[in-house]
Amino acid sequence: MHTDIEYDPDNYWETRGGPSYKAYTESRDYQIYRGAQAAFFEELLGRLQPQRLLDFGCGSGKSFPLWCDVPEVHGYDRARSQIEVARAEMLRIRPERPYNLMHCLTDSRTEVPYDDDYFDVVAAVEVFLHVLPTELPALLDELNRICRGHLAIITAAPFENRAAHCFNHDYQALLKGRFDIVDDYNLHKQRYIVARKLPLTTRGEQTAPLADLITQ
């Protein structure tokens, strides 16, 4: 079984990412989820009306076809093998308003280079899973530096298996202080946490369901 300290994120998907990861998300399958995934992103989008969206951790694009009403998208992931797959897909999806792709190597892998409060909407679709635990709170520091309205999440419903580098955080206790959790359940072995950036005069007050957001 592999330890915390044999996983080093950025070469286990530099390896695993491109081709072999866009075929797994196309494959039969995975259809089930993409289509939860899909109805969850049309009502919430089509309720917030953002003007500029982040995929963040992108990989292969497979999330691409959900934006494409969205006028300003960014797709940042730190492995170059997902970043070519994915840029390929973002032609194919929207060639006339191309996706702005970011592939980054930093020193940190919790650092995002975004300006702040630049964003609408935060996308994390199946990444946080795979995020160190001694790492995803400075990660969630980035994103709300960088987020000026929601947080988007779809994990796994409780799930751990660190031989598969997957890890079951506590997002209650993470998104404290940071983001106010607005929705948060489960469907299809998945979960799905919509969460309001806190504005730092209105930090810890409760915010209202899904249902009685409006658009910022």
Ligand SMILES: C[S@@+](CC[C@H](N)C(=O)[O-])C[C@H]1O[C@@H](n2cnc3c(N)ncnc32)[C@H](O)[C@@H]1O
Given for the second form:
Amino acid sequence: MHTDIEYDPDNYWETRGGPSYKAYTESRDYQIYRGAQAAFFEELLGRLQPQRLLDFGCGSGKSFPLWCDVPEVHGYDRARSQIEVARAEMLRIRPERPYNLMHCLTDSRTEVPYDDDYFDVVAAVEVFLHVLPTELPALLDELNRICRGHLAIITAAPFENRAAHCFNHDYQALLKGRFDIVDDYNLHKQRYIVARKLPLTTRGEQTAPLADLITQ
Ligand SMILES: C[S@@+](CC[C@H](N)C(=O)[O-])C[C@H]1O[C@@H](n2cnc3c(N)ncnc32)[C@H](O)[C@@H]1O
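What would you give as the form predicted in complex with the named molecule, now that the form predicted on its own is on the page?
In what comes next, the whole complex appears, and the chain from above leads the way.
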């Protein structure tokens, strides 16, 4: 893992990731990933039957078709340009029951402006691999706060790409004390994790300190 990068996530995603991201979304791998992700969420949402779902880091709304049957859907991203595209996509997909989309640039990237215990499912699809290692512990605390059910993570199976600012985090250690992992497997070079929220009372000292989570 590299920690010496000059990476400003807000600027980077405001310009939609640049040429390497475009090449990625046009690749054959990407089509395979999207098919597998759709099957994963169809099964998971069928099982959990969430009333409220957050698409955290929804970007331009590529996962929006997956949430059509969820009564209350929210999409959140820090990049305004992404949310503008997402809004058009949302209106195309479910105009009769719009999703609630929020672009928010709070000072801290680890603040997520929703009420405590609001969501049955928080989905983070290809988001955490782009979050700085120094920020992910606090961000997971925040997602724990707003989640009352499950966190579903799709990320890259061990993979690092300096040009595309991808980080290989230690998810087992990061989730410990915050969420209980109920599923964790690799498929088509991606990692799928489903984790159940742990109540605050069982957290405290158990969460791994930041220093233990940053590898060189
Ligand atoms: C690779 S895109 C994935 C978009 C979408 N989930 C998908 O699968 O197509 C990563 C997105 O995560 C967003 N993101 C990264 N860190 C974030 C944070 N701390 N808060 C909100 N959004 C964030 C970026 O702005 C970007 O739109």
